[in-house]
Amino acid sequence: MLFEELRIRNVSIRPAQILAPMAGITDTVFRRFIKRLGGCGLIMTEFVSSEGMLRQNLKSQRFLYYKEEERPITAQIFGADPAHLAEAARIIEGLGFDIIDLNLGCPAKKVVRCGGSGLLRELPLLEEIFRKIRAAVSIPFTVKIRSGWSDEEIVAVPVARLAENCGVEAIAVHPRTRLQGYSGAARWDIIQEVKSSVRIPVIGNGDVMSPEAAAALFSRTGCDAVMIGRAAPTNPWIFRQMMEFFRSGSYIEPAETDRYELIHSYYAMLVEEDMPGAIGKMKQFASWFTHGVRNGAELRRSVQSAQTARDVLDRVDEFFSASLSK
């Protein structure tokens, strides 16, 4: 079976499916609920700022929270004083973290000011970063990164040898640019030519939408795992239908009583964990989950009115009770 398995040292992957970080998004929560779906080897926290953990900022220990459940699990971080990065890297070992890994993707610009794919420009200090976090912790180690800056400044592959040969254990590579941010198609032979010049394993990412996309991206570049971001907001059933694709060359798509119990589900655990913010959220992921549910418009509607969380469920149950019914 394809993604079947990765390894890093000691971590088992099973399957070699992860859930890419995405701020805003992939909160205890949402990670729990990916995982109950199944398919999914390996979630990651949202990332956190290595500054904002020394202070302890609420923010930072709230994207650090996790239960048992949820392992193996990542935390990711980003920053750029190495020094910051290597004490943040020990804090995450300490929590008991499974792997730790460093984003040198992000395109935002209040994060490439302090990191993210800003550092991908000024390769001396990634290498002094990599080698602190590297010589800070014992757990497993990885990074994620952009193809470049810009499309005159590809250096995926002196990252990624870089990377390696300061003791990083794997590598997922988004093949767009910075400059690009999420707009035009992702370069996989930026994935192949990674994988053709390390010995690490590499994650591949960008544009994989469906289990046919994830094959393809398999075939094209013999990345050893794939990672799912923006897929897996409006199709959480993705990692399961790649599994099921792999194994027999054949997927379900979810039915209507399907979305119903999956919205139902995600918004009640909003509701019965009090999280922060979860009316937000509710509304947020309204966007997403709805598409697909016949007449999703009225119930995105409704659910964008609704004052309180327990409104949002209320509302959902008695929207789907009529549909179902019909």
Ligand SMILES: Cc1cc2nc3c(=O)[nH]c(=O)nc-3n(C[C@H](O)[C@H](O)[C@H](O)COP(=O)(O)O)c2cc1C
The other form holds:
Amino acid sequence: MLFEELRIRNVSIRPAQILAPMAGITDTVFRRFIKRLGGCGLIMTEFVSSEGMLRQNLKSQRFLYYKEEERPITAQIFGADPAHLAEAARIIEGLGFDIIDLNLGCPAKKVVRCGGSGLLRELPLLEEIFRKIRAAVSIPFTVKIRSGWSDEEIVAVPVARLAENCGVEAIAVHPRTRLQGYSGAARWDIIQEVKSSVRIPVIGNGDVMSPEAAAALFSRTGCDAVMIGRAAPTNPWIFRQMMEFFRSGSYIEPAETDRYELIHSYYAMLVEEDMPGAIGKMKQFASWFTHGVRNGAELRRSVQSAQTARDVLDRVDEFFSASLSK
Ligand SMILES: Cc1cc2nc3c(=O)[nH]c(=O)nc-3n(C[C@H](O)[C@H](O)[C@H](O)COP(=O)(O)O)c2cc1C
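Next, give the form predicted in complex with the named molecule, keeping in mind that what was shown is the form predicted alone.
Next comes the full complex, this chain leading.
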């Protein structure tokens, strides 16, 4: 089977199919929801500011909350100050995370000034950051990069080599530049170049929207694991479908009842756990998830005008009980 297992030192990622960190999406509830559906071997927190962590900012503490059933779990941090990042990494280790990951990809303006993809233009500083984090923790240390700042400054290979030399143990590559944002296509050839330049595992990421695309990513790059971002909230079954596809050459498309059960169970988790911002997350998820649902536009309208999280859940239940009985 493709992507059967990836080992990062003592951590077994099985299957080697990873949920990408996504700010505002991959909170503890979403991560557990994805894990329960099967086929996802590693989940990651959304990125957490090292500066926020050191100030013991509430948001950062909330982002770092996880449950045992989420293991193995990676915490992702960002920042630009080597000593502060090292201190944040120590805190992550103390919280019991299995892996620490450094974000070198975020294109948001606010983040670029203090880390994220901005560091791809400052390799001497980046080297210091790698070394300080490496010296600060004994858990596996990984990084996630974009390909560079712009088409003229593609640095994926030198950054991967630098990371390897500094003791980083795996690298995830999202082969778009900072300036590209999310436009255009991910350049998988850059993942292949990184793969042939380093010995540490390379995790391929970018534009994998189906099991077929994951197989193509593997054959084009030889990457050791696949990381899925935007496809997960529109098709949370994608991890399980990839496993089925790699084993048997086909996979099951969910029926309308599966869609209902899925949206209901995710929303019920958000309501029961009284997640901060639950209603906003529910509305956002509904707009992704209900494409392909019969009369999805009607459901989206109904959800958008709800006033409370419980109200959203009730409207979803009502919509599906009417539509499934037709
Ligand atoms: C809403 C959103 C939030 C994201 N937040 C993060 C983040 O916190 N850390 C990170 O490394 N990448 C983040 N990313 C990038 C994804 O992890 C991933 O690299 C990118 O979406 C490409 O993969 P995909 O084509 O499978 O979506 C985010 C992407 C999206 C769409």
